[in-house]
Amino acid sequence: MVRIFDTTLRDGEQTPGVSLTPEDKIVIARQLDKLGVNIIEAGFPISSRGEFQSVKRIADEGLHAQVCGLSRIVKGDVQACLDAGVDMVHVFVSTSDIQIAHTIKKSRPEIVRASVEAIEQVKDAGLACLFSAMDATRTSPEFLKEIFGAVEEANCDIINIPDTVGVAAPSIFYRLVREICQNVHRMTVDVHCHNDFGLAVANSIAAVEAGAREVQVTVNGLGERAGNANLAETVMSLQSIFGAKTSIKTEYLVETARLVERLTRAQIPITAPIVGENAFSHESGIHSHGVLERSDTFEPGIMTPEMVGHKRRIVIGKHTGRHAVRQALESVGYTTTDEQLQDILTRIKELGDKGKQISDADLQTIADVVLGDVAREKQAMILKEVSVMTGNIITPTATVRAIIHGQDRVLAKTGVGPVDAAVRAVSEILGEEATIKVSDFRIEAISGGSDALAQVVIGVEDISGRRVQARSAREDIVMASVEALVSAINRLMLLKANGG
C-alpha cells in the first residue's frame, strides 16, 4: 500500500497567483477526504492568524484523513500546530550546504539537535511526526543518513526526501531513496518531488520502486514554480501501470481536479493526462474508428475514462473518418445515405482546413443543410426572434419567440443583464416539456477590439443527467449565447427522443 499525502492546501497554495479563502480550503479538504487521501497538509499555522484559523477549522472537521500542519524546527512553530489541533506535524529544515549557508545559517550539529528537539516536542504531545530534510537531493548523502538516523532515534514516524528544486533524474533519485530505505528501520519513507524539469511524477514513481511507501502530491500539480507531483498522474501510474494499491477512489479524480481548478482559477490544460478535456478524446479517423470498435486499440486499456470519472469523446474535425461522423450523427437522430455522409464529411474537412473547430452545433448545422427539411423537422426548437431591452433605469428584459414542436410560443424574462435575461427566456420557453439547466457557460473573445467576435460555449443538462455542449460565434454576445443554447437544447431533445 502506498499512502497519499496531499499538500494542495499548503504547497499548492504557494502557486504564484493562487490564494484560497478559508471557505475554499474547507471545501477542498472535504473533497480530498471524499477522494480518499491519507493525509491532508492543511497549511502552515504559524505563518498568519488567518492560516492558523484555516488549519484549525480543517482539523475540527472530523475528516477520515489525518490533518497535518507544517512547522520549522522552532518551538513556536510546533506549538502553533499543536494548538491548531492537527493529527500530525510536518517538521522541516534545510540540509543542503547552499541552503544552510544562505538561509538558516546554522552548523550541522545545531541543525540535528534542533530537529531532534522539535520531534520530541511533537511526540511528547502524542502526535505523529513527519520530518523533511529540505533540498535532500542536493544534500550530502552522509549528512542525510546522519540526520535521518537522529530523528529515528527520537521516534519520528515518517521521513521525507524532498527534491525541493526539481533537479533529480529518476535513476539518481531511485538510488538515493533506495540507499535511505536500507538505512532506516522503523520509519516510513516519503518523497516530495517538484516539477521544474517535468520529472516530479516520474521521480515519485521511481521512489516507490526504490522502497518509499508514501508520496506527496497536489491536485493538478499545483505548487511553487512549476509545481509538484500531480496527484491524478501519480496515483493512476502507480495503480494501473505498477499494480500498486492506494486508498484513492479514482472515480472522483476528475471531479476533484475541476473543483480545484474552479477555486484556484488555475486552468487545467486540455491535454493534461487523466483529467484534461482531451484525455480520452479522439479525432483522427484511424483512432476514432479503433476506439469505437474496441476502446483499448487507441487507449491504455488499463485505465478507462470511467475509472477516473471522465468520459470518452469522439471529436469531429478535419482528421475524422466516416465511421465517427456517422455515429456522431446517429447519436442525435440523423440518418444519412452514403452520399449524404460523404457530403457532410467533405464540408467538415473544408472547415477544418480553415482552422475552425467543429462543434456539435456546427455538425448539426452542416447536417441540416445537407439533409434539408427532413433534418429540420427533427428540431424540437426553432428560434424565430429575440429582442432585448436594457438601460440605466430598465431591468434587462428579453423576449423570445420560437416554434416548439410546431407550436408558436413567446416568453419574456428579466435577468441581471441582457445575456442572462435571454438565456433564461430560452431555457424556460420549453415549459413542462423539458427541464434543463445550464451546466457550463463561457464567453471568449476570438479577435481584438470593441467589435471582437465573441465565441460562446454553453453546456446543458436535463434531469436524467444527459449533457451536451454547443457553441456559436457572433459580434453580438446576446445572439451568440441564444444560438448556442438553442443548438444545445435541440441536441439534448434529440438524444432524449432516441434514448441516448
Contents of the next structure:
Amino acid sequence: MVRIFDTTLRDGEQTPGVSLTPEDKIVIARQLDKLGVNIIEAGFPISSRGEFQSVKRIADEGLHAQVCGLSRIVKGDVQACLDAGVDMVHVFVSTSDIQIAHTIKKSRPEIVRASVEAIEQVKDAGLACLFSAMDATRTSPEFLKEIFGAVEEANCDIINIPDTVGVAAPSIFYRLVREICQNVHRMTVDVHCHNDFGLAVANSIAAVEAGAREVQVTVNGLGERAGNANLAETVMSLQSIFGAKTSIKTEYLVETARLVERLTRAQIPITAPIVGENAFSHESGIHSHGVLERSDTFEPGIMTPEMVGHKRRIVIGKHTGRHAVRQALESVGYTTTDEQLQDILTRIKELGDKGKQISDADLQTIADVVLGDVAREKQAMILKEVSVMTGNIITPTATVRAIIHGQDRVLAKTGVGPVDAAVRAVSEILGEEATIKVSDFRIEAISGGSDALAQVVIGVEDISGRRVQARSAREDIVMASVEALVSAINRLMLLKANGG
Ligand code: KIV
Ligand code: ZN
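What I would like now is the form predicted in complex with 3-methyl-2-oxobutanoic acid (KIV), since the data block earlier showed the form predicted on its own; can you produce it?
All chains and molecules follow, beginning with the one already shown.
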C-alpha cells in the first residue's frame, strides 16, 4: 500500500498567482477526504493568523485523513502546529550546502541538533512526525544518512526525500531512495518531487519502486514554480501500470481536479493526462471508428474514463467520419436522415478546412440549422420575454418569462450587472426541474463600434456533471448571453432525457 500525502493546500497554494480563502480550503479538504487521501497538509500555521485559523478549522473538521501542519525546526513553529490541533507535524530544514550557506546559515551539527529537538517536541505532544531534508537531491549523501539516522533515533515516524528543485532523474532518484530505504529501520520513506523538468511523476514512481511507501502530490500538479507531482497521474500510474494499491477512490479524480481548477482559477490544460478535457477524446476517423468498436484499440484499456470519473468523447472535426458524427448527434438527442447527415458532414468539413475547430456547441448549431424545427420541437425551455433594468441608482434586475415544459413561468433576479442578473434569472427559472451552474462564460468575438456584434459562449453543468456549451451572437450582449444560456439549457435537458 502506498500512502498518498496531499499538499495542495500547502505547496499547491504556493503556486504563483494562486490564493485560497479559508472557505475554499475547507471545501478542498473535504473533497480530498472524499477522494481518500491518507494525509492532508493543511498549511503552515506560523506563517499568518489566517493560515493558523484555516489549519485549525480543517483539523477540527473530523476528517478521516490525518491533518498535517508544516513547521521549521523552530519551537514556535512546532507549537503553532500543536495549537492548531493537527494530527501530524511536518518538520523541515534545508540540508544542501547551497541552501545552508545562503538561507539558514547554520552549521551541520546545529541543524541536526535543532531537528532532533523539534521532533522531540512533536513526539512529546503525542503526535506523528514527518521530517523533510529539504533539497535532499543536492545534499551530500553522507549528511543525508547522518541526519536521517539522528531523526530515527529521536523517534520520527516518516522521513521525506524532497527533490526540491526538480533536478533528479528517475534512475538516479531510484538509487538514492533505495540506499536510504536500506539504511532506515522503522520509519516510512516518503518523497516530494517537483516538476521543473517534467519528471515529478516519473521520479515519484521510481521512488516507490525503490522502496518508498508514501508520495507527496498535489491536485493538478499545483505547487512552487512548475509544481509538484500530479495526484491523478501518480495514483493512476501506480495503480494501473505498476499494480500498487492506494486508498484513492479514483472515480472522484476528475471531480476533484475540476473543483480545484475552479477554486484556484489555475486552468487544467486540455491535453492534461487523466483529467484533461481531451484525455479520452478522439477525433480522427481511424481512432474514433476503432474506439467505437472497442475502446482499448486507441485507449490504454488498463485505465478507462469510468475509472477516473471522466467521459469518452468523440470530437467532431474535419477528420471525423459519418459513423462518429451520427453517434455524436444521437447522443445529444438528434436523429438525422442520410441526406441530413451528409449535409452536416459537408458543413463540418468546410469549417474544418477553414481552420475552424468544431465544438459541441457548433455541432449542435449546425444540426439545428440543418434539421430546423424538428430539433426545436424538443426544447424544454422556450424564452418569451427578457427585460433588464440597470443604472447607477438601482440594483441591476432582470425579469425573464419562459415556457418550461409547457408551463408559463416568470422570475426576476438581481445581479452585479445586467448580464449577471439575466443569467441568474434564466438559470433559476428552471426551479426543481434542474439545478445547473454556469461553468464557462466567454465573450469570443466583438466587431468594432458601439453597435458591435458580441458572440457569447456559455457552458453549463448539472449536478450529475453533464456539461454542454452553446453560443449566440447579437448586438445586445444581454440578449446574446440569455439566448446562449437558453440554448445550453435545452441541450443539457435533451442530453439528460437521452440518458447522456
Ligand atoms: O519542496 C520542498 O522541499 C518542500 C519541503 C517543505 C518539503 O516543499
Ligand atoms: Zn515543495
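Numbering follows the first chain given and starts at 1. The structure presented is a predicted model; accordingly, all values stated were derived computationally and were not measured. We call the rigid core whatever largest set of C-alpha positions still superposes within 1.5 Å between the two forms.
Novice: Taking 2 Å as the cut-off, check whether the CA of E61 shifts that much or more between the two forms after a rigid core fit.
Specialist: Not so; E61 is displaced by less than 2 Å.
Novice: Could you tell me whether the Cα atom of E251 shifts by at least 2 Å between the two forms after core superposition?
Specialist: Where the cores coincide, E251 shows only a C-alpha shift between the two forms that is less than 2 Å.
Novice: Would you say whether V460 is displaced between the two forms, judging by a C-alpha shift of 2 Å or more on the superposed rigid core?
Specialist: Yes.
Novice: Can you read me the CA shift for L411 between the two forms, rigid core superposed, in Å?
Specialist: Its C-alpha shift, to one decimal, is 11.0 Å.
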